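As a starting point, one isolated chain is supplied in structure tokens, in the form predicted on its own.
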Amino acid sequence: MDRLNQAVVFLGPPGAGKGTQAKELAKKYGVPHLSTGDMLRECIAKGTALGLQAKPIMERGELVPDSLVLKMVKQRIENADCSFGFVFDGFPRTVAQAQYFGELLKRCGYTQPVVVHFAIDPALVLKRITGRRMCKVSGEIYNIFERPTKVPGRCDNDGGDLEQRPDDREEIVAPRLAAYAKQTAPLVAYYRRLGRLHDVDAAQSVEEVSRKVLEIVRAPR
């Protein structure tokens, strides 16, 4: 198996397809797929101190403060399974986080991350998010508009019930996108200045986006 040996960041609005592509790339290289959203939801489910702090913030559709997120990220990437690289989905979210992350990577022996920017029309994002459903058993992600199951409300793999995550509800999506535009979009300019940003048209097919992502990751540096 080829070694990734680098940190890869997928940057883009919620619903751009970052999660699907991050899982695929991580599986291909045998490295961790890291998502602060998943990590935070796990903390909430377990009732940890961090989870109790984050829960009301996430339910309002707001971004969790850097102080909580960065502590969690630092502990995670120092684990042994990140030794040959990792794929971050949806982190960093702010320029301040990106600057901290760059310093953290340097201390861990990595260069600045390869950043893949998923560019997509906001109207398509809205459709993708509100249509997203997750299997309660396996966590498999479907979409009632773009990737429906054979039997409505049931996972194709294990028959588990599908649910809509609380932060995927339509009344939550608008503030999430507004928060992204205000706090996260400036990362595009930040990483472009560093020469680390690579744009991908996220409205293309999953297969075409995957091909482009691999092309970017494999390019010599």
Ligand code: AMP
Contents of the next structure:
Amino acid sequence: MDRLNQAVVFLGPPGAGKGTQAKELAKKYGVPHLSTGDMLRECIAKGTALGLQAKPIMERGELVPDSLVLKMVKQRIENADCSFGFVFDGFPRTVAQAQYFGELLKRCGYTQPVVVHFAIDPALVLKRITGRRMCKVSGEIYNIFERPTKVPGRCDNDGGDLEQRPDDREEIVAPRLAAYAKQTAPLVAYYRRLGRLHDVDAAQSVEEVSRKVLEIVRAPR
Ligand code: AMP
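What I would like now is the form predicted together with the named molecule, since the data block earlier showed the form predicted on its own; can you produce it?
Below, the chain from earlier opens the complete complex, with every other chain and molecule after it.
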């Protein structure tokens, strides 16, 4: 198996397909797929102190404070399983997070991340998010419009119940997209300036996007 040996970041609005692609790429290279959203949802499910703090913020579609997210990320990437690279989706989400992340990576012996920017029309994003369903058992992601299951409401892999994430309801999507535009979109310019940004047209099919992602990750640098 090829080694990834770098930090890869998938940047883009919610619903752009980052999670699906990050999972696939991480599997291909045998490295961890890290999602701060998943980590926070796990904290909520376990009822930890961090989960209790994050829950109302996530339910409003706002970003959790940098200090909480950064502490969680630091602990995670210092783990031995991150020694051969890892794929992040949904982090960093603010310029302050990106700056801290850069320092953290340097300390762990990595360069700045390879950043794949998922560019997509906001109207398409809305359809993708409101149609998204997740398997309660495996976390596999489906879409009632674009990737339906064979049996409605049941995961194709394990038959698990599908559910809609509470923050994927239409009324929460608008604040999430606003948070992206205001706090996260500036990272596009930030990483472009560092020469680390690679654009992908995220409106293409899952297969086309994966092909492009692999091309970017495998390019010599
Ligand atoms: P996601 O699953 O990436 O869409 O994240 C779901 C929610 O978790 C977001 O709307 C935020 O409230 C919170 N969240 C996830 N990642 C971050 C992050 N890096 N910084 C701040 N909040 C985050």
